[in-house]
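Just the one chain here, laid out as structure tokens, in the form predicted on its own.
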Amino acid sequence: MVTLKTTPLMAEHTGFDARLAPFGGWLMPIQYDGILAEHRWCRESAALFDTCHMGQFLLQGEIAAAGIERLFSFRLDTIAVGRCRYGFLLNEQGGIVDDLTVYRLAADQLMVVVNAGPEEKDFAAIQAGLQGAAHGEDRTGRSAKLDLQGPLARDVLVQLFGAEIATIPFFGFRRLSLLGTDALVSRTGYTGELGFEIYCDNGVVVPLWRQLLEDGRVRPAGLGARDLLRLEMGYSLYGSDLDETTTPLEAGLERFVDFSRDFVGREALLRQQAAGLQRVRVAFRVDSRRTPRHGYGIFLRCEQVGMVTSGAFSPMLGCGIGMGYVTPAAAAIGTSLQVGQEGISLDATVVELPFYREGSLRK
């Protein structure tokens, strides 16, 4: 029997009657007041995530010399302190090992962020591009994060916080002192509304949390509201619409791969590339209020040509949305698709991304 690892603030969730269930090897709250409302929330106000799941490790040391620039899609050189960067681990057939977001701290100091579920194999893999000029320790569970995502986000860290919140650009970072403490408080997030990502010790995220949460324009927000908000962006999710066997190409998101340095999977990516896809993602709007499911087959005229990874109900559109790979055939904007199993089929129609366009990203 797999025992589920859980985060600093389970007590906090089970005091709000969360529903709980299994989320990369984590027990993670999906929902308290509901779905639809946390998302209205977050798309209105500011919504609260706990995602101290997320895997995080730090690299120190000669970062240049340690030969681990390989193993990521995008330069690291290039990153600035006080910024960060988003991309991939790929395996030697241009296949996605995980996605993630790399912040530098300082000119030998990288912090890496990773999805909870291939934590391990991601440490794994960084752990053996290391050269002696540099090492790496994995600090996953010993690190707390929160997510404060929402149009008025900054002006409740402003508030608690100070005006220096309001100077953090858009992929950007600042360390601060929270409730006394180092923290490192990023404008990034996974919902297309303005947010804050803050990392912080686990000795101090649960008073964060309810400081947080004194605030009556904060309310908290489980994993299914951050599913349904990130899809309506159009962003994907590793397990679903990214693995091992898709490669960027394939999944539209080649703007994060750098062709002009070696990489692991760089001469997949370029045999593919010259050979023409077979596959391609696209997004999908159904013309009624019913969800595509995770798993549906797509179809055009009648023969399958893909299946659906993502789906659900966009409360902002007020219709089914989704995403799914689909022969490049099938791929124009404006095709009109079916999309279902035995007894159900939507008719949907291929649609540019993002899905919902009036989020306070950039705001």
Contents of the next structure:
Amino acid sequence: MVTLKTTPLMAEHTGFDARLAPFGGWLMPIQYDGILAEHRWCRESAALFDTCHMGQFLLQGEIAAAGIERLFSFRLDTIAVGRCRYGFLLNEQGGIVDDLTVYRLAADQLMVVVNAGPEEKDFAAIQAGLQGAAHGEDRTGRSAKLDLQGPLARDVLVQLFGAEIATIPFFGFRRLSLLGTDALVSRTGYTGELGFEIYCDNGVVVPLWRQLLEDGRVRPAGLGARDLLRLEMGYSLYGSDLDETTTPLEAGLERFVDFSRDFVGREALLRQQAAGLQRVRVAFRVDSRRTPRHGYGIFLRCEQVGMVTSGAFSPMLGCGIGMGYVTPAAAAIGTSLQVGQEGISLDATVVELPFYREGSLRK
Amino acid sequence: MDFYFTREHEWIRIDGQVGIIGITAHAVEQLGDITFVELPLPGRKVKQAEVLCAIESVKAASDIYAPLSGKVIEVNELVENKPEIVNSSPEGEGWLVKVEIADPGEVKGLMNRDEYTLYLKGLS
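So that was the form predicted on its own. Now I'd like the form predicted together with its partner chain, please.
Let's see the whole complex now, leading with the same chain.
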């Protein structure tokens, strides 16, 4: 039996009567009060998420000489110090090994933040690619991470930690002192709301969590609400919407791939681009409150054209929403589809992303 | 008016010939936030333990079974547009279906509240 890892906040979660479930090898809080209440709190105020399960790597050394640029779908050398960039690790077939964010901590120092599931595989690949004096350190489980997301997140952090927080640009970060230790705060997230990700020592994460929750504007939220929030924005979830058999072209995420330089998977992607795509990611709205579930078929005029990879009832739209992969002929905006399985058929329409457009993300 | 319960966590409140059906607080706790209720058409006849209607929550889709045989005479249209009422008041405002009971003798296959409470203890 595999032992699930727990974050330093486990006692806090059980104190809140959280419902726990395995996620990416970790035992994580799925909900506290209820998924819809937590979702709403994030859209209207500020929700606090334990994201200590996410993988964190530190890479030290001259980037150009480190030999790792090829492993990423995007350029590392043009990320300014104090900024982060989203993209992929790909395999030789162009399939997505993981989606991740790279932080440029210093001219010769990067932090890579990855999903919990593929974390060990990611680190092994990066470690194997490092050349010369460059070296990597897997800090997963040793460095903590909290996400504070919602329209009031900035006000809360400014009040606690000072006005400097308010100067952090979208996809930028600052190194600050929080509770007497060095921390890193980035203006990033996975909810579509104004939000921050806070990286700190394991030793201060419990007091930090408690201090944030002392503010009446902040409530804890679990992975259930997080999944709903990200789906309303059309953000892909690794393991559901993205995997090693799916390329960034199929996922409609080629803007996070820089073809102007060499990288692992480039040849395969160029071949796929030239040959034309067999399937593409689509977003659809269900014409009722019913939920399309992961694994449902997608049908165009009674013929199966694809599969649902993510689905939920959207509280903001008041209907079912989902994403999946279909043949390009079924992907045009406005196409009428059916989604379902034996005994269930839901009418749906292909729509543009994001589903939800009123978020405070860039405010 | 007496409440009776099924092992699948439906309740039925019997008032003469009429039975009001819903799901229990325990069912709601397990399901989480309810997002959709599919109600039967009035006039439909159901047998005891047959699928009566369906409910969806943020976590899963579940069937609701008829605690007793009967004919559907009314449905709670309020929960179609506000399914969260089932969460907030599962044994009150969040009722689902009213039936005309076909065979009152079938009640002997159900649990009373004390028996259901014991049954829940056995599950945990």
